[in-house]
Amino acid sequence: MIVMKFGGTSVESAAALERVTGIVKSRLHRKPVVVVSAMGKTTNRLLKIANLAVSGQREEALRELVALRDFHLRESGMERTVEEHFQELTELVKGLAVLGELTPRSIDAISSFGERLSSLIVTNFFNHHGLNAVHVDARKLIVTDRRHTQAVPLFDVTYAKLAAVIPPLAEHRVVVMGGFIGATEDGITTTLGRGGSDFTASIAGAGIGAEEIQIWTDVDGMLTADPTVCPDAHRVKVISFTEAAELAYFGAKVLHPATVLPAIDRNIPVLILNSRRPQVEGTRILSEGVASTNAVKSIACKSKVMVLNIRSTRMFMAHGFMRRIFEIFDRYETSVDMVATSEVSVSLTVDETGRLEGILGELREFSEVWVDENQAIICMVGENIRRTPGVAARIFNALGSINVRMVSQGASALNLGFVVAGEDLTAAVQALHREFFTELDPAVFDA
C-alpha cells in the first residue's frame, strides 16, 4: 500500500480533479490511500466568513457562504451532498452570528468542512471515472487530545484503528479520506493545525505500514531555495528526513513541519511530487541521505520575523535567567525559532505575535526588553555542513556588505542559520545561492 495526498491546488476543480484520477489509476497496483485537502481555498473561505459572522457582518457571510456553495456545486456536480452540509453550515454560521464569539472549538468545526466535502466529493469523481473508491471519514480514525485548531494525535488509538478498518478496504478499493481533520475520544471534531493533511497522510502511512508516502502538490518538489526568491532554485532529488525537516520548521512550505515524524518512527519514505507535472520525479525523503558533493543541500528562509533583545544587569553571575524567560514563553505557548545569548541577554526571533504584548509585559518587569521588527531568519541546511571546513567564511564573504544581525548553530549541527533586516531577504538569498549551488552533485540535485 502507499499513501497518496493531493493538497488543495491538486483538487481546486473538475479539471484538476480529472488530472488526480488519471495519476491514481496508474498507481492502482501499489493500492493506493487517498489523503486530500479541502478544495482550493476552501478553507481560508471559511474562516473569513466566521469571522464576518462573529463581527455583525451575518448578512455578508451568508451572501459568501452561498458563493462557496456554488463553487462546490458547479465544479462537484454533488447537488445533494453539497447542499446537506451547506444547510449543516448555514445553521453554524447563523449560531456564530448569535454568539458573536468564536471559540477554537467553533473554528474546529467550521474549518473541517472542507475536508468533510472534498474528500466525498473526490470519492464520487473518482467512482463515475471507472475507480472503485470508498470514503472513510477521518474523524472516525483520527483520534486526538482536546486541544482545537492544533490537536495531537493520540498515535496509539490511532494506529491500531487505521491498521484494523483501512488494509481490508484497500484490498480491492481506492480509499477517500480528509487530511486536517480528526476528532477526540468523545466525537469532537478536531484539526490538526494549517497544513496538516501532510500530517495526516504521514500518520496514516505511519498506522497501515505503507511503503511509501507521497504528497502531492504544485511544485516539482523540494528545491534549493524558495523559487519566489530565488528563481533559478534547483530541485533537490534525495534528502534525509532530519534536513527536511529542518527545512520545513524554517519557511519552506512545500512539507508540513510535523510530516516527517511519524514517517521516520516507521522508516517510510516520503516523496514530494507534482500533480501538474507527474512525469517530474520530484523529491525523496529517506532515513539517511545520499553523500553529496556540496556542503549545502538548500537554503530556508522566514521572513517577517521580531527579534526580542531581553537584558537585566541585576541577572548578572545569577542563575535562572534563561529559565524565567522561556517559563514566560511555555504560559503563552508561544514558539522561539532562533536564540543567541549571553551573560546578562538574550536575542530571540519569533513569527507568532498574537500573545506578543502579554510575553513582553511579563518579560520586563526583570529586566529591558526591545523588539526589531521586520526581520528574515536565512537557515542553511545540509548534512555536510558540520564535515567541511570554512561554511561559515564562504556564507560572510558572500554575504558582504549585507548586515548579520544574529547568528546560531543548531545542536544537529546541520543547519546555521542567522538574520538579516527584512529588506535585505532576497540579495542575501541569490547570493548565497550562487556561492554555493553554481557546481552540483548530479546525484543529488537537478540542474
Ligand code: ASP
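Numbering follows the first chain given and starts at 1. Fair warning: this is a prediction, and the values are worked out from it, not measured in the lab. Here, rigid core means the biggest group of C-alpha atoms that superpose within 1.5 Å across both forms. What changes on going to the form predicted in complex with the ligand:
- Superposition on the rigid core between the two forms places the CA atom of Phe329 2 Å or more away from its counterpart.
- After superposition on the rigid core, the Cα of Gly130 moves by less than 2 Å between the two forms.
- Core-superposed comparison between the two forms: CA of Arg173 displaced by less than 2 Å.
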Second form
Amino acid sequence: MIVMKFGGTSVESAAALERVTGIVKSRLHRKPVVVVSAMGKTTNRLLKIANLAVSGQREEALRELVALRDFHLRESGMERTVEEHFQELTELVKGLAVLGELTPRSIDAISSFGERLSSLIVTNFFNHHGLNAVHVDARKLIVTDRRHTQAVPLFDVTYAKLAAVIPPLAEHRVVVMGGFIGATEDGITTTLGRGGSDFTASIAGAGIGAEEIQIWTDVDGMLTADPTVCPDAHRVKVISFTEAAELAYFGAKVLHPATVLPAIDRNIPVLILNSRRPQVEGTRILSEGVASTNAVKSIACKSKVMVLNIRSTRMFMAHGFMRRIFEIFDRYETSVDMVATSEVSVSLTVDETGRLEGILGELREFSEVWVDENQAIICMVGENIRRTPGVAARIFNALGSINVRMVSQGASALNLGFVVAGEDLTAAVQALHREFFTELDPAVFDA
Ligand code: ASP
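Show the other one: the form predicted in complex with the ligand, since we just had the form predicted alone.
Up next: the whole complex, starting with the chain shown before.
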C-alpha cells in the first residue's frame, strides 16, 4: 500500500481531477490510498464566509456561499451531493449570522466541508473514470483531542482504526479520504490545522504501515536553490528529514516538516511529486541522512529581514539581558530567526514587521539598538557540512567582495547561515550555487 495525497491545486478542477485519475491509475498495482485536500482555495473561502456571517455581512456571506456551491457543481457535476452539503452549510452560516460569534468549534464545522466534499467528488470521479474507488469518512478514523482548529490525533486509537478499516478495503479498491479533518471521541468534527492534509497522509501511512507516502503538489520537489533567485537550480532527489525541515523553515513552501513526522518516525519514505509533471521523480525524504559527495544539499534564502543590533547600555552582558530581550519578542509574538552574540552585544534577525516601533521602544529602555533594514538571510543546508572541512572557507571565497554581516552555525550543525544586504542576495546565491553545485553527485541531484 502507498498513500497518495493530492493538494488543493491538484484537485481544483475537472481537468485537474482527470490528471489525478491518470496518476492513480498508473500506480494501481501499489494499492493506493488517496488523501485529498479541499478543491482549490475552498478552505480560505469557507473561512471568509464564516467571518462575513459573524460580522454582520450575512447577505455577502450567502452570496459567497452560492459562488462556492456553483464552483463545486461546475467542476464535479455531482448535483445531489453538492446541494445537500451546501444546504447544511447554509443553515450553519445562517446560525452563525444570528449568533454573531465564531468559536473554534464552529470554524471546524464550517471548514471541514471543503474536504468532506472534495473526497466524495474525487471518489465519484474515479468511479466514473474506470477506477473502483471507495470513500471513507476521515472523521471516523482520525480521532483527535478537542483542540479545535489545531487538533492533535490520539495516535493509538487512530492507528488502530486505520489499520482495521483501510487495508481490507485497499485490497481491491482505491480508498479515498479527506485530509485535514477528524473528530473527537464523541464525534464532534475537528481539523488538524492549516495545511493539515499532509499530516493526514502521514498519519494514514503510519497507521497502515504504507510502503511510501506520496505528496503530490505543483512543484517538482525540493531544489538546490530558490529558482526565482537562481534559475539553474537542480532538483534534489533525496534528502534527510532534518535537512528538509531546515529548508521548509526558510519558506520552501513544499511541506511543513512536522506534518510528515508520523511517517518519518516509522521509517516510511515521503515523496514530493508534481501532479502536472508526473514523470519527474520528485524528492524523496528519508528519516536517515544519505551519503553525498556534495557538502551542501540546498541553499535556502529569505529576503525582507531586519537585523537588530542590541547593546547593553551597561556595556556588559548583565545577567538577565538575554531574557529581557527575548521576553519582548515573545510579547510582540515576533519570531527571531538568527542570533549572534558577542560579549557586549546581540544581533538578531526578524522578518520585517509592523510591530517594530513597540519592540524598539521596549528594547531601548535598557539597551542601544541599531536597525539594518532590507537584509537577507542565506542558509546553506546539508548533513555533510559538519563533516566536511573547509566549507566556510569556500563560502567566503565564493562571496568575494560581498559583505557578510552576521554568521551563525545552527545547533544542528547541518546549516550555516549568514546575513547579506538585500541588494546582494541574488549575486550571493548565484555565486554560492556555482561554487557548490557545479559538480553534482548523480545519486543525490538531478543534473
Ligand atoms: N484544506 C486545508 C487547508 O487549506 C488543508 C490542506 O489543504 O492541507 O489548509
